[in-house]
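Given next, in structure tokens, is a single chain: the form predicted alone.
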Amino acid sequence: MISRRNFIRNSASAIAAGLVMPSILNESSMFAHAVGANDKINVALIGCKSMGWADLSDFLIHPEVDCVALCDIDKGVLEGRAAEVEKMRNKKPVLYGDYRKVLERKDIDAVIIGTPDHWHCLPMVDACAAGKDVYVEKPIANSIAECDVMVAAAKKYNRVVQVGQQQRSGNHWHEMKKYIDSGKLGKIARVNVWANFNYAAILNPVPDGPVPAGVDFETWLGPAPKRTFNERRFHGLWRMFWDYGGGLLTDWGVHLLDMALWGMNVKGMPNRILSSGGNFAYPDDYAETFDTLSVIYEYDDFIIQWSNVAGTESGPYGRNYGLEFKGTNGTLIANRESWEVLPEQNKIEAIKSMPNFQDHKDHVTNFLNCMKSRDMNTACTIDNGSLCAKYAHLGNISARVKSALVYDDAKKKFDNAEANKLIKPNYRKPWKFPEL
């Protein structure tokens, strides 16, 4: 009887050789039985510094998971994380600077992608083509076109994909959703979403300088335009530059808009998007993304509204980030710390509910269970990750072109020529936009 491990290795080899089309490897044929105590799942981490490491740490809570490879463009980060894995598991993973070398390995079952946003698409598509399952951080991509090709890759190659929007696995978010669905709030006419964080304002720019020792900056740039090195555009701070990220709207907005869309049962695009933004709070801000931004997503009978002021950490109801579902019977306020209901003229009961703070661990567990059962319906599917990322990009694009927009997701175009130029990035050679 062929083992699960050998089947995966043989299948991956056949795919790589062009002998088997991945689409014929149906979902029930792989991981067809529960993983036993001695049946390991080998994972590799691509992008090791921040959220990628947090992801891997929760993978390694599971005894059946082994980390066999780490990949990063910063040798200092790479060696440091390798030492931590070795301390946890008494075995050092193999280290790589090129993700493509990782994907050549036949013994890897899944990859975790924790790179900057502009580096999500290529490794994810290539991993799917190589027969790997994927846990990819949010937002799934730095453009609308990349979202679409990533969804297509997951479906073409029949891969299990979990997007790192871990609130989908949070107990109190599920309680919130159940309460909203009960109708007790009455007619919800507006959902307010906000996030105000100091880190999103880069207030002390420094001159460009030499690339730090051990950093492969050319590979870090990848498909993005050629630029000189600046430490204020690098680790973590890259989120505030359009070539690599989309500011608070693509960082926190993806998480929080996910809950707004989920609560309102939205599965598609809004009727219209109206945005306004700029660097108003800190005019000398080094960031390209907007420190001040307002976005309205219009629907037939309600609106969802986003706002942020980077460089501040206060907000409605004493929360610097959160959501407000405004109903005719009461208002529901939620963030990761709690959700509560404030009655409108005593029409409903006041409620406050606290989380168990296990959402990220539960999210990883869900992915591993789906790998074993070949269930494509992970807690946050690639389709849902795409939807939320697109919403963030829609808001940013509207503000960047200074126009209200209508986006046709079937035709993949806006009603605005300037906005259409921002749908798909121009990859810098030798990198090529994925074609399936």
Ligand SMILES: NC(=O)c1ccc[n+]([C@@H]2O[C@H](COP(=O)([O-])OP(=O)(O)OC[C@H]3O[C@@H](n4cnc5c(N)ncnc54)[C@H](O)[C@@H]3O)[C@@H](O)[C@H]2O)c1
Second form
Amino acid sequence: MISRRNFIRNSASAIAAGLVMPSILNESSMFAHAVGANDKINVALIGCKSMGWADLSDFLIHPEVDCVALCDIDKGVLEGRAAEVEKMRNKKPVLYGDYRKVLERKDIDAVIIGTPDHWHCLPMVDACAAGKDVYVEKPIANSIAECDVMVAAAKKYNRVVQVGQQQRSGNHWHEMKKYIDSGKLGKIARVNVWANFNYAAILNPVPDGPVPAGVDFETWLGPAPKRTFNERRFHGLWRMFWDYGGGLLTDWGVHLLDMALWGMNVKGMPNRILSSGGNFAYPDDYAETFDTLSVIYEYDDFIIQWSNVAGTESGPYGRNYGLEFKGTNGTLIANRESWEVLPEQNKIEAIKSMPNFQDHKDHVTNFLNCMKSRDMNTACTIDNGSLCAKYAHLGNISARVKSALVYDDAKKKFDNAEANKLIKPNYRKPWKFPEL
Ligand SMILES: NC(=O)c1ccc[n+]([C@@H]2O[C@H](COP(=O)([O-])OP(=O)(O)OC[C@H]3O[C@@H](n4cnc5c(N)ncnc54)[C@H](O)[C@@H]3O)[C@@H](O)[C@H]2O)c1
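Starting from the form predicted alone shown above, please give the structure in the form predicted in complex with the ligand.
The next block holds the full complex; its first chain is the one shown before.
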């Protein structure tokens, strides 16, 4: 019987020698049911409350996956999730409050990072350095500089990394991409991307208060600035505060901009970024991130435009979120519920295509297959995740400094001194920005 680690090593050599098909060619079937008893994959989850748990749940559909460790700074969340894993698998994972202790364990093959955005970079880089593969939630990071160091870490330590942009594994998104590539839409001069959600306006603020029992708030803040506890900045709601997240543009924008960039074959930075935004709809909004925001990403012969209005849930074509590719022959509109083509004067056929809603499951399966075959080309690589996370940060930075911007990705600089200050966060001691 081949041991798990020999299996992983041998498969990597086989791929290098061209003997094994890359898993992307057959994402769901290649290894899922072909793993022997010794080929267990031990995973740990860091950040267990919401999306991290959703991720782990789809990992645990696979019998070869064992969850051997859970890590969270909230004991209530930790104990609750541990009980659920025990119910599913008759075995309680070991519980941790410090992710570095998880990474010391030699038996762990992969970590899932489901922490808030300001807490992705350090555990991801440290996990790569510790020889773990990583499934990291989107946006990969809360700043441009963190995106860059995470890409560098994945490469330096040769780790398989999947970014939690599961639309990259969605069947109807692949069909959409194929349709766009066919050229039937004619010349696409504009892509509109939007997301309007109630949750992104915080209209019921509460005063700062005591830290809830069982919560290690100091560690939750981590590298972010010190401050007193406020329930409206904590679980889930941290998204609307610059130190931890970037509002709707980073939360939904990365998923949707990813599709816009993929559809338009964009691999680098736009020529210019022009944004405008503020808390205009709800001036008393407790959120720092902008309830109203428009961003134009400018290229030689087309533009991509983002818009959001937090505190509302309606939008174009009856969709509160989505994107449209406006071609000279027709408009393609898409979101997670469907994609459709609306012809311009009958120039092309009308189409409506529905998804199979398997994207998240397939995304996890793709990661596991890539781990086994040592295929670095996951369905959403760290480069894919980095590109659209940077786009989201570019849009926010332009709105925050109230200026159109040019960003030079080689020199890591804007043409604006105020914007340059927002490229890299100042990590609070004892946390240190990773140096590779
Ligand atoms: N892929 C998707 O569709 C999708 C959907 C929702 C959220 N997300 C992403 O998932 C991530 C988590 O979002 P969420 O909504 O689950 O947030 P959440 O606030 O509900 O959960 C985060 C958890 O991380 C824990 N945590 C914080 N700091 C920690 C640390 N240093 N060590 C260990 N645990 C720590 C918190 O206690 C909490 O339990 C975010 O990056 C978010 O953007 C992705």
